[in-house]
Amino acid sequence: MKDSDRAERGAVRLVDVSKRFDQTFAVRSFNLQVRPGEFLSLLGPSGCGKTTTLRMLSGFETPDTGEILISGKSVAGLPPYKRDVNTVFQAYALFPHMSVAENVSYGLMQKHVARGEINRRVGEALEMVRMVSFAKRSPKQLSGGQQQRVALARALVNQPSVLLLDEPLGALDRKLREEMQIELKLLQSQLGITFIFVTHDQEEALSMSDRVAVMNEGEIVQLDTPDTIYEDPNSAFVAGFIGQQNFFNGVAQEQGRLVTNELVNLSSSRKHSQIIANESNVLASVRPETISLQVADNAATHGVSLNRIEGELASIAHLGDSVQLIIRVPGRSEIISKYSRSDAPNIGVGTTVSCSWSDLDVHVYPTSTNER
């Protein structure tokens, strides 16, 4: 292998692919390009065209316009298993009457490779995934964390370079997931294998991606690392699907900076993208971490305040290592705040409060009438 070819293995780029299904576009002008041995998530909500995008870098759909690259060449025409990738299925997908060994190695006999060189990878593939005490075994006798480790290994054991994960942790409980998250991860990382992970599950995809692809309506409507992803969304789309957020409707004044509303104010610091147009319809976001909360003075408030709102508090919940309030606001449905559990304050339901934040944790994004 020359040293470009090498340089270019486990590399991915999809240029202006559309695909349709009768007159819906399920992917509309893609273009996105993945580094060799990058962990990205492909990350949006149902029907948003994520699942679309792999089955055509896999070879089970083919794009009606635009161009996909494995490894720097085109797959135009080649079918999928003349493509330098596998994919693992939520669904798993094992042969219930061949054994764990039998399973993963599958591939190999279809491609006639050699018996003692199928022995010696099946074994290391099984090792990979610590399934190698089960090689004997049918899928039926695994529980579904250890069939998801033998689909990973019978992908694994014919050595892609880009391995395409379709909602692989979907079928698995909450504790099982999280453990196979990170095994997942510390296996990438060990193999250098790119991984292209298709999840609807945020907090999946903050976790285990070097940078995450969010995708709306068959386009990516935002692609950066999962620090920035979720610090700086760029869209209130974005925003409101990457975990909590309270939103306030309001009106711009100061090109963004600040937003009036009946009930409060809000005043922000942070760099907007754009100029937001004075007197436009504009949504501002808060995160429930980011609101503090202390019992209201006895004084009444008079007019509307800034960054600051006042409420009932009418529910608490013990959420593992965080607490979650919700403050009753009359005018509004609810303030959401959350506390790690150490710092929760101790304030009883029914109390009133006061809310508040700092303007560094208010974004701003335009909307139109419509949207609010």
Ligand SMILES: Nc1ncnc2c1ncn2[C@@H]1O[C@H](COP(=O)(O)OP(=O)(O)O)[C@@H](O)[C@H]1O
The other form holds:
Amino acid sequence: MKDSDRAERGAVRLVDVSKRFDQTFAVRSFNLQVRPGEFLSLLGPSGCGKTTTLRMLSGFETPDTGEILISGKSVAGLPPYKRDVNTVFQAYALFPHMSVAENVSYGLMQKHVARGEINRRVGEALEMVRMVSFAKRSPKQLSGGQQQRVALARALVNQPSVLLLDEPLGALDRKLREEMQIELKLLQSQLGITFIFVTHDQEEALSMSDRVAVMNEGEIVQLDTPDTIYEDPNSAFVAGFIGQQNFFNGVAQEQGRLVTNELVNLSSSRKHSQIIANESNVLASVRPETISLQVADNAATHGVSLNRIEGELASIAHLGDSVQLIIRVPGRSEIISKYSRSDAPNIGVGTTVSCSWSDLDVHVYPTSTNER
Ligand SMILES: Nc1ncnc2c1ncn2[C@@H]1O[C@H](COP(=O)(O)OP(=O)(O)O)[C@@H](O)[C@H]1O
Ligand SMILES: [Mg+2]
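Having seen the form predicted on its own, I'd like the form predicted together with this ligand now, please.
Now the complete complex, all chains and molecules, led by this one.
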């Protein structure tokens, strides 16, 4: 292998890839460069084209236009088994009549790999997913998490440079899913192979990935590190899809540094990702954890304030490490405020409170974000 090839091993590139089913675009002008050894997530609502993207990478679907390169080489016309990728699906798809070891060795048997090497590689793959002691069991005798580990071993035994994972933890319950997230992430960093991980669960994508590609309607709408995606969403769609938000409809003044409506004015000191015209309709967003609550001062001025709004504390929910407070504001839907457990204010339900925030925490987006 040449040095240049080695350097690109595990790199994935999609250039202007589109795929249509009948009249609808499943994937549209898709451009993405994944680095060797990167953990990249495709995150988006159901139907946004995540699975179709993976199927084009694995060779089960052919793009209408554009080019796909894996490890630096075009894969056009290559059947799935000749591509240096393997896929793990949500449904484990193990052969029910075969033992764990037989399931993992199946692909190598098909390729007529020598018996000794098969045994060695199957052993290693089961070791990686900590399933060695289950080698003789049948899939029926395994829990969901164990079955998914076997599915993972079955993919890893082929030693692909890229592993594609399509909602692999989607069928597991929450606690097990969180354990498997940590395990998968560790495994990926040990093996150093590229993971392209599909999920519609934003917490999962943010906690596991080096970078996240947020998708909507067949397109990547933002590609960034988890931190940037959370702190600096580039559209109202991403802002609303990732984490919780308080949205305020309003009209822009001062190129969006001020947003006014009949209940509250919001000033923003953030740099906007899009140009905002005066008098245009906008959405301002404020994250719950940036909203502070105080018991309202009776003498507080009535009318419209700047970055402050009054309401009645309607509910307090303890969510383990955080506390979520819902404030009912006459004339709009609720405001959500969130505190860490140790910082939560001691205010009772029914109290009139003042919700305030900093101009550093106000994002402003044009209302029509679907310009195409
Ligand atoms: N084989 C197919 N035939 C027709 N439409 C399809 C097919 N596969 C996917 N689609 C459509 O393409 C869009 C994207 O689907 P998919 O890639 O499965 O999304 P996701 O995995 O993000 O939920 C959806 O509108 C879906 O209905
Ligand atoms: Mg899917």
